[in-house]
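Let's start with one chain on its own, the form predicted on its own, as structure tokens.
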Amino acid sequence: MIKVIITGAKGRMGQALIACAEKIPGLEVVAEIDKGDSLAALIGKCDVVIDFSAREATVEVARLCAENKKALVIGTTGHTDTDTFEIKQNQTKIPIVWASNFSTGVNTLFWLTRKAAEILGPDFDLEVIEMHHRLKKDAPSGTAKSLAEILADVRKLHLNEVARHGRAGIVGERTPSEIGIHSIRGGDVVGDHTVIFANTGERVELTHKASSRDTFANGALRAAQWLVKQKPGLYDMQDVLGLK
């Protein structure tokens, strides 16, 4: 039996994780942690922590997991460079799956985006569009950033130098190297992502639309099951799904 602690248990993703875990044989949620609860007091009960709390909490969650030799699945987004550095320091002590999106479909989209960028070449303009519910706090989404990073990597560019977040006013013609990233917020949209490859006379669009958080929850739980068997290191869903 794999024993799991969920942090951010009262949130939308936390509730989805709890509900989905009940349907998976061999998996038991031994504690549900949220703001005000002590992870340190309960962490000894588990094999793996799944963190969907908040960006500000993840550094401490990672530190506690490393100290107690517990595997960690990270689903929070919007981290600062300092947060990212501190979290990654723990990969020498414990196995960590850190993914911007745990959906099998989205990770297929990541794979297809890379292949399309390689096949279509440098003549196509690149744009990423994402839409989420009105309550999402960070923008662009972690998934949109991952898609843009894949595009930049294929073209051997630094994303922070070529990213264009929206356009307004007289911005001039689109440069060949820029990667547009656009965020839309409204309603209760779980998560829509589209990658556009546009050239003169033709356009290719790759789209994934999520209608249920169970998609992400089941992916994170699958990652937890996989992770407890791994050596210390930093992994993502491409590793979990065998897409690398």
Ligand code: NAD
The other form holds:
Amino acid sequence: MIKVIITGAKGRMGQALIACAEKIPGLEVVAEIDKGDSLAALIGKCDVVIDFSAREATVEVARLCAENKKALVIGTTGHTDTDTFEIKQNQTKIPIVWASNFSTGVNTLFWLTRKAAEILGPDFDLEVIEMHHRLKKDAPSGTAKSLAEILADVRKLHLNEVARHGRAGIVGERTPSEIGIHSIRGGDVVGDHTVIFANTGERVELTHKASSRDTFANGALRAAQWLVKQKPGLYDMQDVLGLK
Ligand code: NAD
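The block above covers the form predicted on its own; next, return the form predicted together with this ligand.
Below, the chain from earlier opens the complete complex, with every other chain and molecule after it.
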């Protein structure tokens, strides 16, 4: 039996994880942690922690996992460069799956985005659009950032130098190297992402739409089952799905 602790248990994703975990034989949720609860007091009970709390909580969750030699699945997004640096320090001690999106469909979109960018070449303008529910705290979404990073990687560019977050005013003509990233917020949208490749005379659009959080929850639970058998290191969902 694989024993799991969920952090951020009272949240939208936490609730989806608890409901989906109940349907998986061989997996048991041994503690549900939210604000005010002590992970330190309970971490000894589990094999793996699944963290969908908040970006500012993940650094401490990762430190506790490393101290107690517990595997860690990270679902939170919106980390600062400092958070990212500190979280990554733990990869020498424990196995970590860190993914901006745990759905099989989005990981297929990551693969397709790389392929399309390679095939279409530098003449196509690149733009990423995402839409999420009105309560989402960070922007752009972690998934939109991952898509833009794939595009920048294929073009051999640094994303922070070419990312163009929205446009307003007299911004001038579009430069060939920029990668537009646009965040839309409203209603109860679980997560939509579109990558646009636009040239004169034609345009390709790749779109994924999530309609249930269960797709992320089941992906994260699958990652947890895979992760407990791995050596220390930093993995992503492409590793879990065998897409590399
Ligand atoms: P939410 O606000 O509904 O839930 C977050 C929960 O975490 C809340 O119950 C909050 O009280 C709790 N929390 C906050 N700080 C905490 C702490 N220090 N310790 C323990 N619990 C704490 O948010 P959500 O929609 O469930 O999303 C949670 C995170 O997961 C966000 O960062 C979101 O972007 C991310 N997310 C990732 C994926 C993915 O596939 N990787 C998918 C959906 C959401």
